[in-house]
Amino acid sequence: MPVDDLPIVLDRGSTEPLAVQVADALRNAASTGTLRVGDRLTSTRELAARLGVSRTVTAAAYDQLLAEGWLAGRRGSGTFVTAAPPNLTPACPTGPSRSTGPSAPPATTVDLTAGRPCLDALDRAAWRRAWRAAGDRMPAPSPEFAGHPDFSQAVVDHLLRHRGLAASPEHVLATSGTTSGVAEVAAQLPRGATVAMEEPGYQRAAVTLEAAGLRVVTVPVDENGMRVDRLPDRIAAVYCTPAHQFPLGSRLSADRRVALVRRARDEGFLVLEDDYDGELRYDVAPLPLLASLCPDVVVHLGTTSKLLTPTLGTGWLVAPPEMHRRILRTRQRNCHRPSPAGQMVFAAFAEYGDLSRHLRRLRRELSERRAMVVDMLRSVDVEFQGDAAGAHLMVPLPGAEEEAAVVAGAAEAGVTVPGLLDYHHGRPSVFGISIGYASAGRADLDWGVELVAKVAAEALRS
């Protein structure tokens, strides 16, 4: 049956975005046997007319369909019907709109830990594709250390078009992902020098440093990011997060960014700048990376973990001359490299715009779950902090007490939420729940955070 003799029907009184509507409608239409594999939809356009909403809407449902894999859109010919879904309940609903939450809990454990990709979001055709192109490309007759070609280009065009950050292609090294290429710098600073991070912050990258035989301590942040004006003297590095601070969520602020670069510069530290989420903001731009401030003295860091899956294990590094050199010896010398699949198929996904497609689709769905994340911790008057950016903000407890209270209130009913003490080196200084709102499901998602949200203000009434 066309697309167009569907029985669309739209509900304009309803909560439930129009979007979504028409998704459920679509995947219905699959999921029945009036849409069948093979079947050719009308274009987003067409749709629109016919149903007298924007084309906006339709172009998200598509797009919705597209990242749940039941569609697939092929070059001058359309979007097509690729599989049936096997029952009517939607994937992953587009629209910000809260259900009433399932009747009863999910049959596994709903895990909300920070730092975990979205692959709701991604799009699994495009995904195949990739990997097929990758596959079609020549292997290599011989070790590239700095990474393969290809992926160098495609993270120079991510960098300046995402991140304002300008570089060549040899300017960058591939990595295994940020935890690799702190532990590829620190092999290089002097054995017993003192690294300072932030308190709280990324517990892997104290444990890589610890490990290269470096000394770490630790800086308090606030509001505005770490406390640069309390960085200790004799220094060798600072690690940081300052586009959205791990794991309280707040930004370095423009300030506090000049005065980190010149005291790097003034004293004679690197600065290694994790910019694990910084693709991802929704409020306003982001501030310029420190890579950008003052590259002679900094270390930049990225990975597709977040982006797109660890599946990949790849991930890049932009450093100063010198470092760089430094550092290709030693693989050089070592014969340690990247593996290059993973590179290959980054390269083949940010080809032909499939990047940037997914980044303007995950922007969107994560900004619509954060919003519904907010709206329920605020429905029980439960406090949050963290800028409108990346994957994760933090609720606010008063002590470890509160903390140990909600973290296992929450885990008995079957929602796993970190606590802020698995983020500290030192004394513990900083309390609160850590919640990750990007690898659940939303039906899962809504379900969880509600119960967090309830046990949290429980915890804070007692």
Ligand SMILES: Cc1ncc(COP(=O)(O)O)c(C=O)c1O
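If you're wondering where the values come from, they're calculated on a predicted model, not measured in any experiment. Numbering follows the first chain given and starts at 1. In this text, the rigid core denotes the largest set of C-alpha atoms whose superposition between the two forms falls within 1.5 Å. Compared with the form predicted in complex with this ligand:
After superposition on the rigid core, the Cα of residue 23 moves by 2 Å or more between these two forms. Relative to the superposed core, residue 420 undergoes a Cα shift smaller than 2 Å between these two forms.
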Given for the second form:
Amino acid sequence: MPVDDLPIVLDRGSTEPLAVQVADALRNAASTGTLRVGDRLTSTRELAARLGVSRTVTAAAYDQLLAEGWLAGRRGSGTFVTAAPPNLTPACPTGPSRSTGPSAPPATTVDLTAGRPCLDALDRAAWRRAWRAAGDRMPAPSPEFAGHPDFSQAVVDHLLRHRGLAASPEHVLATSGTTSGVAEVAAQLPRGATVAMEEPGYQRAAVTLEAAGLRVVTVPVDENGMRVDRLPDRIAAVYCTPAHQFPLGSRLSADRRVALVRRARDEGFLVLEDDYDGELRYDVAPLPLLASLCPDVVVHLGTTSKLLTPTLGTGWLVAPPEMHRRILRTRQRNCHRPSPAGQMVFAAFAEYGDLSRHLRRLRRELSERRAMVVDMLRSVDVEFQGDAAGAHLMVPLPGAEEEAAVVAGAAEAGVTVPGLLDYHHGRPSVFGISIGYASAGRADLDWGVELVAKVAAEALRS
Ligand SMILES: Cc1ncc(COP(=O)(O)O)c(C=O)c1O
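Structure of the form predicted in complex with this ligand, given the form predicted on its own:
Once more the chain from above appears, this time first in line as the rest of the complex follows.
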């Protein structure tokens, strides 16, 4: 978001030219910390309109500060503050480290980490309406360990309509999100038991499983998803992302789905189906959920983190009856219950039809963004992998060295893009970068992806 509330007061009676006054005010704001490194300034056109001056004035002021090194600009992505007094905290603490002198490289921090939601697609009025409606509901007099009944009903409708899973409200347990659902299931497994998961895969799940005293072993992934034939014997569970493998972007093929649930049933292990973005298919038809193929061995996990925002802290799980009972009993004993606020907001958002509208909008937005990313990669002959789904794709690279070079090259120019190293539990076996295209603004995305594509093309050439 550009900073549009800039602290500029013009003295029209002064002999100082207006462009100099604007430049002085901005320089002053950057040096006192009112503007921070990484802040994006409003466009020269908008600033001119706000100050009631001509655009030549604001453009001259920006040019002056660009020349002095206080600002850096890119066509189409805006103008950013790049210099600040020492000890000033950068605007985005998660971005790459940057120096703060006027000769610093562009401070643009565009974060292309996969797994973030697309807030640009959220209709603010609908969002506010949901919060207001949630606030109008009377709170329950005692903890609802399974979740708010309206939420369970909304999840049932959502699963049926968007994921083809028939469940009834008493099958649903509200969670604080998928990762917390994984933790609750893990707590029910015998300590020291082995759980298999995809490699590369979602490392928060690995950490969560290990925190519950479980041993994590990894299973390779190819263009048809997890290699079910490579699952070891004597495992207590498998954690996987069949709808859209995280982070490689493939989906588990139909025959592997059947093989997986058959083995689970025959060998007595549980399958944790992390359906983190299964609703976000926009070109490819979905395959049946593992939970609909074989509900007696599958714990299905869903979340609002990708559809809406992780700040809602809300998700759901549908588990086989015994696992469902045990989780509920544990909650009742330790008085753990997921916070109802997010559940009530989700239920209200769904009730007025806003969830379906939002999903349509989100799919459209993400599919356009993906097309843009794909075009950009193709224009420099960089290959990519991953279904036309979700909010990320993967650019394969030949080895660790190239991966590190692309990650570092992008970071140096102000773009955060993770390498697959971050998604490995053991020794890296697949190399590349994953590009998340949901959370950056369109202009930042354009610029960031163009830059990453060029850096990747360069690494591939050399
Ligand atoms: C594969 C995968 N599963 C689950 C999640 C997160 O779920 P939650 O925020 O509901 O814990 C993420 C978030 O990045 C993810 O990438």
